[in-house]
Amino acid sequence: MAVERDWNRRLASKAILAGAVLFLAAPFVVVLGASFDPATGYHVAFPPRGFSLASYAAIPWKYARAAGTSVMVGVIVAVVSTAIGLCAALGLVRGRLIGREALASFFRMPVQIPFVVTGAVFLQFYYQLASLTGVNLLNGLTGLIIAHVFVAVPYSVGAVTAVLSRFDPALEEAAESLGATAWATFRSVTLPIIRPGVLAGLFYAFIVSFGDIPVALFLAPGDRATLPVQIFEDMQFDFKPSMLAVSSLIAVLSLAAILAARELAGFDMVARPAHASAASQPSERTARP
């Protein structure tokens, strides 16, 4: 009876997992399949009635220009927010700070604010700043980058903190006892171990910036629109099959980037449970000669 109950539990878990994966993947499958439909009608046809790359060949150049803007902004935001997140995580985990929990909640605050509200607040702030100081951050991409850093920092802080909280300080103490300076210890011991968290924060920050619409809709200049904003504005007035092609390319490239980053950077270490890391270490009995 116990074996049968355990088997039913596993079967139910697998069914729930399959249903969740299907629910998440279904929109992407529909968009990807409809992008190969040979018709040029202004509607989504799924399953496709044939196979054609006409929608991919019809992608206008403005999407490539907008994609370049999104990538440039995303890279800058990822680097800046990861640097801030690394310093903040080191202070939260290692520092002897008063009100540490309140400070940690403060770094999580941008995630709890709707992006539409964030975009509107930054827009009004930039207007007031321009009227008081004459510095207009809305002329270029600087204002958008600052706002994206604001919303991306919590992801970097969380990713680095998750790894740093499981870091054994004894490794740093051993390095310092051998004569290593504080900077040499951080560069040779601490940073290599927390590297998965740093790279995960870098990746998350880039994704948040690259895929944002609400904040960029308020702050991106008209001649430097990001790719999501460009697609959103075009869909308000007209629908073309090339939009499906662009969306499919973004989805496929994002999936490839996630898989490559997981293999190259070891992002699975960020969420590795404690028993798994302990099991990967040789036991005391086998370690002794």
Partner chain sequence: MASVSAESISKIYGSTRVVDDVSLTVEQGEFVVLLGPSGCGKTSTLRMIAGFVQPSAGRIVIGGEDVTNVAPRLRKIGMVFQNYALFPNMSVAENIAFGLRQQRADRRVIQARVAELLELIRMPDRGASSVSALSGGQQQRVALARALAVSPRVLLMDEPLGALDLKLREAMQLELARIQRALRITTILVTHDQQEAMSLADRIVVMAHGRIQQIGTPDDLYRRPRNRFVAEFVGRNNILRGCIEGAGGEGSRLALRGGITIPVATPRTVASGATVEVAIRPQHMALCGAGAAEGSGVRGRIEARRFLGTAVQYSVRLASDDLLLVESPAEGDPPDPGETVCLTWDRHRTLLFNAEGQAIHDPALPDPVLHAL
Contents of the next structure:
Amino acid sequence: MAVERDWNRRLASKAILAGAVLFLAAPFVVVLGASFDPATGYHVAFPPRGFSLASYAAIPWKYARAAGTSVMVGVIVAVVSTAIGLCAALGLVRGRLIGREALASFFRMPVQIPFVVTGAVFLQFYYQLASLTGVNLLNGLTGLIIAHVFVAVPYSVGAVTAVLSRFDPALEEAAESLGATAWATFRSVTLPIIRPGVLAGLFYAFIVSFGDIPVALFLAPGDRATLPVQIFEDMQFDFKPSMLAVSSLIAVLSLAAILAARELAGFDMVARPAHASAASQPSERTARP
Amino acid sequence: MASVSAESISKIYGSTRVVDDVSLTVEQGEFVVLLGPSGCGKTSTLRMIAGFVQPSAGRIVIGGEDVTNVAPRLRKIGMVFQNYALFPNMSVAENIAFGLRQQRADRRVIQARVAELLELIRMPDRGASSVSALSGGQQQRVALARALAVSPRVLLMDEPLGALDLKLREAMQLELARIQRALRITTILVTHDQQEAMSLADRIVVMAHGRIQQIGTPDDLYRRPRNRFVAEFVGRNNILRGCIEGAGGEGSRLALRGGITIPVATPRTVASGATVEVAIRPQHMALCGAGAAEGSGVRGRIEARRFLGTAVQYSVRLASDDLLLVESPAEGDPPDPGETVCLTWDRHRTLLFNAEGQAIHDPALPDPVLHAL
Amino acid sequence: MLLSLGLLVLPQAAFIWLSLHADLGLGQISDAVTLENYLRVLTDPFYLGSFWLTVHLSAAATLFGLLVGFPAAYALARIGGWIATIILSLILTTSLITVVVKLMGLNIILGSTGLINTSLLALSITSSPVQMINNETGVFIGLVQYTMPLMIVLLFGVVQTIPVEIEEAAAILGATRARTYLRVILPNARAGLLSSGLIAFNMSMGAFTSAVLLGGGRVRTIPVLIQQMIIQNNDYGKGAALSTMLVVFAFLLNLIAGGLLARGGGGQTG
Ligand SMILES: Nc1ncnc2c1ncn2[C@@H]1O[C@H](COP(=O)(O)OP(=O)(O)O)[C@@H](O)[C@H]1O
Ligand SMILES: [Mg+2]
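For comparison with the form predicted on its own, would you give the structure of this protein in the form predicted in complex with the partner chain?
After this comes the whole thing, all chains and molecules, with the earlier chain placed first.
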């Protein structure tokens, strides 16, 4: 009886929740479904009229190449920005720095700048740099990687800070009192314990880099487009069902990666999404009247 | 094992002196407890000895060696932290082995030592357990074993039993005492619990406001508190403030507010008219019927009554508006709240403090310590 | 420590340096006419129109997002347990997969031969396809898709801080469900609604990909214009001026909202 009544409570809210989930999941379901349609023309059919892997077989080589570019950029960005994020978080949480608050809000700043603007600013900067020093970062992927690190750092800082601020400093003192050097303490005590935060930082930085379009649109050389940019451009000018197949693969592999990250790294995305912790500072500030 | 001295150490944060000119020496193998209310600077003192806090002034000497500027990891001390600070990413055995690993000790040596310590803390088969699977008391013992594994010269403990419930705390006190005695390791323990201090310490250092109030054996502190603070903090004491009437000695009386007087024994050095405070422990007072002889005690009204098991505690309001705690054995028919009773006590079991709170002793009077026995 | 301090300051210094260079670049393109670019952008009805378009689309998407997101987050928080965790992970996952996939799906659903239109036609509800992409409606739907997952996650956190007990207290005191919702839950979530809404609004104002792919190049919001100015027209001056406007606008808005939050947040917690 009680359970039954419980389920019947807040029905309106639950109906809205169901609608929202349906709304958010629908695009993925449709892409996945349409990718199995046997037609190979420009027509897209959902629900599919049959089951065929034709669109998968027709995936052109350029997408694999673009995927390689995206993964490479993403991995480098994840490692670099998490390394910076780790140092920054150590400084923010531990350091007795003056103006820690101001620094912390500085670190959240890139989140507030639209990606398009970031892309434009970096493009300008690289042109200037090239005309001043002759070093053209736009030739290879270096320019894109630097810009991605810039936008990804807040997420890494957020993820590491979230874990680090719950870390008990007495653990480090305990290690030190047992004769451990600063490095040994960091390696065998601090790092293993904040590992979930570091992994979350890597994960989110990768996601930010991998998912970005505007910045890569400005900064990736024409022949080294990232995967989302490649799809973005083809969607506008040259739609083919094979793109449905590529998108389905992205969705499925992303989902698998997210699940694997949860299982292996043991971090709880829901508890501290990096964007939320990087961006939701105002609400935290007002939470204490 | 070694002796430890703090020589006039102070710690200043901003403009506040949280530790003010503290000097103490802990002899080799001695168990010393730093006792004081929360915020009085105990932790800061201990952390200066450990090396986590740099003294603003003074020296720390361990085993005859000045270690004031030596890093904590080189001081060869063991420390047990308040919430244990066990490494959650390591098993019980790995936690205990951590210090030896840092010394790059031989693997077999480490294994043997870990087994020995697990034996010592009576957890021989829990080496492989994860620390989060242990109860509070077990975590406490592992923290102790971890600190002891490297055979430190000194063992420091900051409120090590603070997170345990009462029963477990008492059991762990016995355990700590047993291990300390077995190893004869120089030990400094910090606590705000006077009962814990009394039951563990060879000597107690009482602190307040960053300063040492008194150093002495538990017995000393209980029977011969040097000032009013110690008298009130170590065990309970009722404090009555008033003016001395009549010549000093056996026959003088203390005038309280409201025109009532009580008998006190004062040394001849205390002049008539001097303001003093007298301290009487609740268990040194007796309740008698309202009709008892007026001269030997004082009348009051019972405001509240609490049963403590073997004793009954009464709150008794005097005509002077002072509220006294009285403890008497729970036997017979205890008086009820609202009743008027007469309180009596042995004048020689009371303590006397001057207006500044310093104890007044008189060599001519019987020693209160001997008298109380 | 010093190393981390250095690394800590680096991105900041880089950003300030870069923003200076952006301004310099602006000056270099058309030496003395820096201000004229701003002036042109600020007085030309086309750009002002684009600005207004961006603001009202973002506001509409934010408002709709809050209207749907809050009840959804509320239901989730009250369901609780592993079911809520799974649904929340699912919702968050949809925002972690690159946005082009989502936009491709929306194109299929909303297009003139898409799922919705074929259904409407088959049921004879309409006689001709309803235009839902390559216009503002499409961009609006795209922005809602883009911002709603994060919004729900943030609002979930907000609702979690409101104890169920105060709802029960309101019920005991005789309040109906609707009244409890309006008078007890919403007021307590006000600060959270405002800050989540602000984040969604910021995201929408800067949204580029959704605006391009669902607006079909016809809905020219400021981010779309910035990219077109710089890549297609090579007009760095105007592109930079528009960028600066967008950032300054967002900054001022955050400042104002921050002030509002700081004042309103304290008053209503009692
Ligand atoms: N790092 C610090 N900075 C400023 N004040 C401190 C610091 N550490 C301790 N204090 C202050 O010093 C006083 C003594 O603290 P502590 O030694 O921890 O006391 P106890 O352990 O006796 O409770 C307290 O008032 C505390 O607020
Ligand atoms: Mg303390």
